[in-house]
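Next comes just one chain, in structure tokens: the form predicted alone.
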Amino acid sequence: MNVLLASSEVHPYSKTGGLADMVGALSKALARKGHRVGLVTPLYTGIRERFDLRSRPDLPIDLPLGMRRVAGEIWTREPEENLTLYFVDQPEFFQRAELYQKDGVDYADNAERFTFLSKAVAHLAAHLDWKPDVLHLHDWQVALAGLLVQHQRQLPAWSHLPAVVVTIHNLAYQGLFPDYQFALTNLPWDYFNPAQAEFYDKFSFLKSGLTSAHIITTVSPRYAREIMTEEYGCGLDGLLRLRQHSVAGILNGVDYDEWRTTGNEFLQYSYTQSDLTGKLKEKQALQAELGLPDRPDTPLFGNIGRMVEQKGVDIMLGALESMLTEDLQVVILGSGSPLFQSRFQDLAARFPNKLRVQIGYNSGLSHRIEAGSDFFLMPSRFEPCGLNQMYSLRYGAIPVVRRTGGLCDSVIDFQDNAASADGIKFTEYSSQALAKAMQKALAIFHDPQLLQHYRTNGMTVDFSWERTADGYLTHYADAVLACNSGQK
């Protein structure tokens, strides 16, 4: 099968979160199964300097954008057999310090930037000589390409256009803009209606994609069910219930080429579930790196992620207020709301021998936190999939998670299945519930046999992308069938 994916970020070229990891890993997994795979993404600042790219003058980009035309170039890279990256080079839109915002504020021209990207995706879908069977769009930044392809399908000039699959990574981010920005699409205004691109008088990139997709996927089975409820549907639950027979949840996988405990460039020591000597050494190395007391017998909790309410940082602050009086250590790496950043830093100043907070993102440190931690905190308010809990399982850091979305799908609590238990779950969204879950973690830590039981289960569970890719291939086939029969 020929598959063209599109995403506004792709690891290792650009990244703000799990979207980049997922798309980069899925594209490789599909290519390794023998499928022809292309992946469209912006050429951001620094990519050309870090990677060997090839100019493609045979794929010119000169597209209408409202009242003007905008030109660009395509650069390619073939990191492995069957996989081609198509980088959209448009300096005005993509040569910036950050991907989506500056100083925490979205760029004022994001509607223009991602309308242009979506148009470039649709253009390549129609003009690539290897004729994609499926166009797989990831999140709102490229979802508009689905509507553009749907419109092209109505025109007599196009005989082969791909079926469209849209994956929702986080329904809370929909790409909403004032209604007048729809003019940037150069589509007939007939499409700006509540059944297609309009969302409560605003122009919605994501809704444009969802209404034109043949198949809609989310990144975990539970999240696929949750988004059809008013609580998690973000105003789109009615649409998703209407299209429920076209909606599927596929749990993300882990790129074990990168997330491994042996031969990892970011770790000083290797270890396995049968020999955890290296993990204890990584713990001590992490304590030394961050200036915590060298206390190998003290349980260490890690957390990596955005400091925003979705990630449960508000209840984590409350839980730590009480739990830092216990014999434990906590390491936090992340950035986000200035208010949350400040509150975590203030808490660290009050407990200098127990809490370390690093603001920002550091890929190497994230590996070392996973390796050095005994437990990993993910108390999310909602979590479409989550990846860090899966990384934690492989690294022998027992995840402490809330029963929501992909966290619930990927972690097994003792109450779920004692024999297979590999993590701790709690349900109520409160600091008290999280603190109680952390107390359970302390009890596990001080029972060596039980601690080993959890770690062995977690380190041997398989979330490989090869298996996950098979799920997408099944739905790609469904999308092609629906497209050929004229259905959605």
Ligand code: ADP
Second form
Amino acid sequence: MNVLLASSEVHPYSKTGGLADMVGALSKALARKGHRVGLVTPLYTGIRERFDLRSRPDLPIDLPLGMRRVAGEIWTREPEENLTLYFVDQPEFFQRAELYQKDGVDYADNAERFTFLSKAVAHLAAHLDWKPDVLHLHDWQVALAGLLVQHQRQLPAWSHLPAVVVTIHNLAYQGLFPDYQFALTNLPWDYFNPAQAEFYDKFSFLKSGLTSAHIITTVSPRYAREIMTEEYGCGLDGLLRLRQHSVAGILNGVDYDEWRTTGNEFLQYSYTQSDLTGKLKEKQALQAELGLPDRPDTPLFGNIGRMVEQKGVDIMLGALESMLTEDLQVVILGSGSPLFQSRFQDLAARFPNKLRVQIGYNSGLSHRIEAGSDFFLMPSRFEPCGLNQMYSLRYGAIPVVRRTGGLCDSVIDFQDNAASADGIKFTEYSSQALAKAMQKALAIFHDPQLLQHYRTNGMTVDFSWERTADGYLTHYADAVLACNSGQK
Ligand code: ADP
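Got the form predicted alone; could you also share the form predicted in complex with adenosine-5'-diphosphate?
In what comes next, the whole complex appears, and the chain from above leads the way.
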């Protein structure tokens, strides 16, 4: 099958979160299965300097964007057989310090930037000589391309346009803009209605994609069910319920080429489930790196992620208040809301021998935290999939998670199945419930046999991309069938 994917971030070229990991790994897994894969993404600052790219004057980009025309260039890279990256080079839009915002505030021209990106995606989908069968769009930044392709399909000039699949990585981010920005699309205003691009008088990028997609997917089965409820549906639950037969949840995979405990460039020591000596050394190395007391027998909890409400940072702050009086250590890496950042830093100042908070983004340290931790905290309010809990399973850091979305689908609690238990789950969204789950973690830590049981289960569970890629291929086939039968 020929598949063109599009995403505003792709690991290892650009990344702010799990979207980049997922798209980078899915494209690789599909190509390794022998499919022809393309992946469109912006050429951000620094990519050309770090990677060898080829200029492609044969793929000119010169597109209407509302009242003006905007030109760009395409650069390509073929990191492996069957896989081509198409970087959209438009310096005015993409040569910036950060991907989406500055100092926590979204760029004022994000509607222009991502309409242009979506147009470039739709343009490539129509013009690439290898003719994609499926266009797979990831999140709101490129979702508009679905509507653009749907519009092209009505025009007599086009005979082969791909079926459209849209994946929701996080329904809380929809790309909502004032209605007048719809003019940037140069589409007829007929499309601006509540069954297509309009969401309560606003122009919605994600809704434009969801309503024009043949198949909608999200990144875990449980989140697929959750987003059809009012509580998690972010106003789109009605639309998703209407289309429930075209909505599927596929649990993300882990790229074990990168997330591994042997021969990992970011780790000093290697280890496996049958020999955890290297893990203990990583723990001591982490304590030394962050200036925590060298305490191999003290349980160490890690946490990595965006410091935003979704991630449950408020209940984590509350739980730590009570738990930091116990014999334990906690290491937190992340950035986000300035208020949460400073509350964590204040807490760390009060417990200097127990809590370290690193504000910022640091890939190497994220691997060392997974390796050096005994437990990994993910108390999210909601979690479409979550990758860190799956990384932590492989690294022997037992995840402590809230029973929601992909966290619930990927972690097995003692109550779910004692024999294959690999993590601790709690249900109620409260500091008390999280603290209680951390107490259970302490009990496991002090029972070496039980600790080994959890670790072995977690380190051997397999979330490899094979399975996930097969899931997507099934849905691609369904999308092509729906497209050929004239739906959308
Ligand atoms: P989300 O996509 O909602 O941010 P995920 O758990 O799906 O959450 O994925 C987050 C990804 O981003 C993981 O690979 C995680 O290690 C990485 N990450 C998040 N914050 C940081 C950080 N401050 N430093 C390094 N890596 C980070």
